[in-house]
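Here's a solo chain for you in structure tokens, the form predicted alone.
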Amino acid sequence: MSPSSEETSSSLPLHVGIIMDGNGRWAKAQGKNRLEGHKKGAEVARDVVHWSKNLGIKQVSLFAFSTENWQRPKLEVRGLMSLLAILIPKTLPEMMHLNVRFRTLGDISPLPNSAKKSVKQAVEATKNNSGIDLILCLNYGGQQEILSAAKNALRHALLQDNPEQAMEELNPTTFRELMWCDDIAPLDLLIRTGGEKRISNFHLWDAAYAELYFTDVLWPDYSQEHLELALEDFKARERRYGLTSEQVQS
């Protein structure tokens, strides 16, 4: 998706992605249980989209919970998601109030009942809600997202009476439109939390363009301060899209 004129031009992201690190670190610090800090986490997960709101940002994406996830140790896993089958539907009326529109990114079919039924229930209680979307990762990798799409785009090409003109004329555009929640707008501003420098999976093919801001503020610490940070140095960013300096500025 090429970018509009008013989206280069916008210091203010349109969509962030942000990779909330640091919760176990947290909890280790303070003496206490990793899901005591996936709860604080949580807690300033709440914040952030009301930050973010405030701020003018239209999307927020929140890695939540990876398809690798699932290689933790079973009773932090087990906590995870009792904590979302618990926190989503005592969110639900803040939501509700600040106009959020909840969604969800990843293959949520594997989460036990109780968390899928809370977040289906917030989907569809929220659709219609406009003023920003909290797209929350759940059982999402960046990897699998793709691989997804090129099997949709496989399965296309074959029920094509030319299957090889249907593979050739596929471009960035088509093909994106075969990806999950495609009417997602790509990543503008990755942010990841607690002092690791990688996308770990992550919007893959959406953050192509991204600014990539690392900090080592544990996510329970994370503030709005933090966040302002984040848009302040992404408004000094140059985003080229693969044109020279001077193309972008005249």
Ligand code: FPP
The other form holds:
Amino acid sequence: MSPSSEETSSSLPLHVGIIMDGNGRWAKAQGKNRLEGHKKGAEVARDVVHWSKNLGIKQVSLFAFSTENWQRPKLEVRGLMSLLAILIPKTLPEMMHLNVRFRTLGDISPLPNSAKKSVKQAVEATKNNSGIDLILCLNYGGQQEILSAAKNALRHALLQDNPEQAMEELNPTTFRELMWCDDIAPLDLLIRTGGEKRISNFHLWDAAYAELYFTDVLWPDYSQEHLELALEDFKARERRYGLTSEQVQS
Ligand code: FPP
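Structure of the form predicted in complex with this ligand, please, following the form predicted alone?
What follows is the whole complex; the chain from before opens it.
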């Protein structure tokens, strides 16, 4: 079950999604190779779960590998996959201690066996934890997620006596139930580090009413203070969901 909005104060995002951008530039600035940047980025990813839990956030999703990232240089892809294979089991005791439920979003089937094994073990070991959900987006693409739901909807409709009516009955709520993110709360706050201002195929459906926050800080330099700044900024936003400001206030 995903937490409901009543479980968290409305001034605090329930679900924070982060596009962890800037590892490569950070490494270059330090005279290091890109993988060193990802390694440091992975440490910050671990830290951000601690900070998020301490700050009362219930779900944090991290964009670790997109469907498009396979096109990066082979060495970099291999390095990222090894990081997953090594770091997930290494941080498992910490996740258990912090009561983290580890999950993934995306199609993990094409991942190398070692990475898949680490992921599956961590998902299984942490499945009853309830302190915070860490959702690692792996081989994830928002368009692919929507497309897969559309295919499911079509398959379902074609099996009905009246496919046309089944299609008509679809609405945003029933369609979302067919998506991978079904039991994850919609995104409240989307943070992107590294200075670019785009969503890059991350949580496309669920970012519909997310507040967007962009920072120039490169991911390996991201700190708890930076996260707190983003939360402060979020607190000051008026979430209108298509209503007028007056309607929301009353
Ligand atoms: C974007 O920075 C970052 C990625 C594509 C990978 C993010 C992965 C991590 C932070 C490691 C996660 C690993 C674990 C085990 C959680 P970039 O490479 O595009 O940076 P650049 O824009 O400066 O080149």
